[in-house]
Amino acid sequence: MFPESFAEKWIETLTEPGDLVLDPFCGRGTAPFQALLMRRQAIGSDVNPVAYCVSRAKTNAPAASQLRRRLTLLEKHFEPAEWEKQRKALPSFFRLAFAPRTLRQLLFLRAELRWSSSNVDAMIAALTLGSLHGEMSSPSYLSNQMPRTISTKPGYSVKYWKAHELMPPTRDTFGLLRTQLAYRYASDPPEDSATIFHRDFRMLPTIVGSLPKPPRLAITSPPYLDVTSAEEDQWLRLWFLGGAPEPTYGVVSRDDRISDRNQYWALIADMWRVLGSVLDENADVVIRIGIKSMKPGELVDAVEASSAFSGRPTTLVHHESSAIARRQTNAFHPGTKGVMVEVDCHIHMA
């Protein structure tokens, strides 16, 4: 991930209002959602389901008042009693991760929401993935104690919560995404909309061929060599959009968490032969990678020899790194040895 600083530098530096931005692994949707916020087009690209969620509800975001008759609507039709066999039948965990009813809430939104094809569920449904786990000493989160960043496994989680004798609390879901809806529309959301595309980024060549012009920046940060695993540490929310009731691997993309140094480099290079074809006429090329192997000479030589991929002729303008002050890795294993430096390669392309 990348902060909006990172991509507004960017954007204002290489791109003019009315340009097409592309993010082909968009993530929370940073860069798609900066670029409408300076008058830019913008389209993205994301294989996990969470990922494509909320880029589609940051970058397409509905009026409030359709969200809020949405949610009196969803509240009327909403009977417990009819979610509680399922309820039961859930593993334990999900049963010590939430009280009997906010549960049974999230398993009628879980099969009512039509995130993938509204704009309206598509931000119900992002904003129910940000309170879904976290701190249960703050009203903002939905679980028993978890971290508000990743998924705890089922396993560690329900030993967790018996050790220290926690229960969950008791939350309204309802209530609790009417109190995140007037937060987010505090300020109003951008005017344009993005096209974001539930896709494996290399499907972007038939897709983008339709657009009314070809991108004039991609700015990205693809997944790292073996560091994490989105799908496993997303695996809660992946439920919540319809996924299984435990950790998977391997399901939801093909990409997630490469240890193979060669399959790695592989995909570097599936990413380079798509901007060579989808990309613009002296188009620029951003992109923010860390390996925790790699010194960051070593990697910025890599990318700009990788760069030779996209079939077009290629110049790096521009490298810096940077060290990680606060990486995720080591908030929860203190001591790990997870990427310490990353590096930002701006490549113009002819």
Ligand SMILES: C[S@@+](CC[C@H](N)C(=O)[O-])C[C@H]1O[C@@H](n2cnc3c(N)ncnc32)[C@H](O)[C@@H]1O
Contents of the next structure:
Amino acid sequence: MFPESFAEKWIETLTEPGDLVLDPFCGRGTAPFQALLMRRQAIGSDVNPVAYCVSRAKTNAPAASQLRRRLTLLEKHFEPAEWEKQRKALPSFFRLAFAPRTLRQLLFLRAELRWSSSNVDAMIAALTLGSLHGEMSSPSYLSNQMPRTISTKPGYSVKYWKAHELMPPTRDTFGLLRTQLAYRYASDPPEDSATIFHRDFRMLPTIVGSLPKPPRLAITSPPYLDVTSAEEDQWLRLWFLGGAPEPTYGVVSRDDRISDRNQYWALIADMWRVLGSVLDENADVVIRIGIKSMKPGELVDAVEASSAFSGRPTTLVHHESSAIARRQTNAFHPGTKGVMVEVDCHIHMA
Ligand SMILES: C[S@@+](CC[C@H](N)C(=O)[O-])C[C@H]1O[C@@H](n2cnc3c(N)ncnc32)[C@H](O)[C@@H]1O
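If the structure you just shared is the form predicted alone, then what does the corresponding form predicted in complex with the named molecule look like?
In what comes next, the whole complex appears, and the chain from above leads the way.
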């Protein structure tokens, strides 16, 4: 994720109010959300259902009263006994992760929420995803002890809970969602909305043609080389959105956690092809990209060289880099130790 301040700085520098901003790998929607706050228009795409759901909710926030009504209705229709059979059929991870009542509520919401076609349901699903797992000492999370950022592997979690004799906390999902709703709506969401596509970015050329104007700025952070896999790291959230009850790899995106350099640069070349075809004349591209075992200068050179795949004249206007040791990545993916270099490049496209 890049911080809001990163998106804010570049949107302020490179666009005017009313301009269209694009993030083809929008993740949690930081760039489109920031664009809306700054009175720009925004579109984003992401193949990962968690990213899509959260970005859509953030940039298409319904009125709080609509959400409260929907929650009341859902709660009214919830029959705990109907979910007992399904609860018992889940792998043992789930029964140690969530108290029986919580898990029945989650199964019900998982089946009921139409997050891909309704903004109200997308927001309720996104609020559930935000509370699905985390520190069990905090009443904001539904699960037994887990990190809130990534879903640990089932085998590891079960071993940890058993070794520490941890039982899942009893939580009322509906009550927690109401609390989260009040918290999220303490400040008003943006008035405008963005369009988020649940698509591979390679589909953008067929979609963007139908928009009233072409994007003026692309600000994005593509998957990093051999760093982490959004699909594995978010497996429990993906399960809540209808996915498998175990971690999967390569089902959601073929571009996640690429470790082959040629394959990686082919992905970046595809990104440039897409940007070259969809962006306005005289557009700007700002990319934050991360890679291991490459010097910052080499990475900047590679990004600049790859921009030729846009098929348009490009100029590297600015770049800056930082080397960061990713402690969290190391802890959860022991094979991926090492210093990662992150580079920000601003490229102008005529
Ligand atoms: C580094 S993250 C972006 C993070 C984002 N800037 C944020 O602040 O949350 C890369 C994103 O690319 C998405 N992604 C991977 N393959 C994709 C594809 N083929 N098309 C669109 N998005 C893809 C991943 O799901 C992930 O959310």
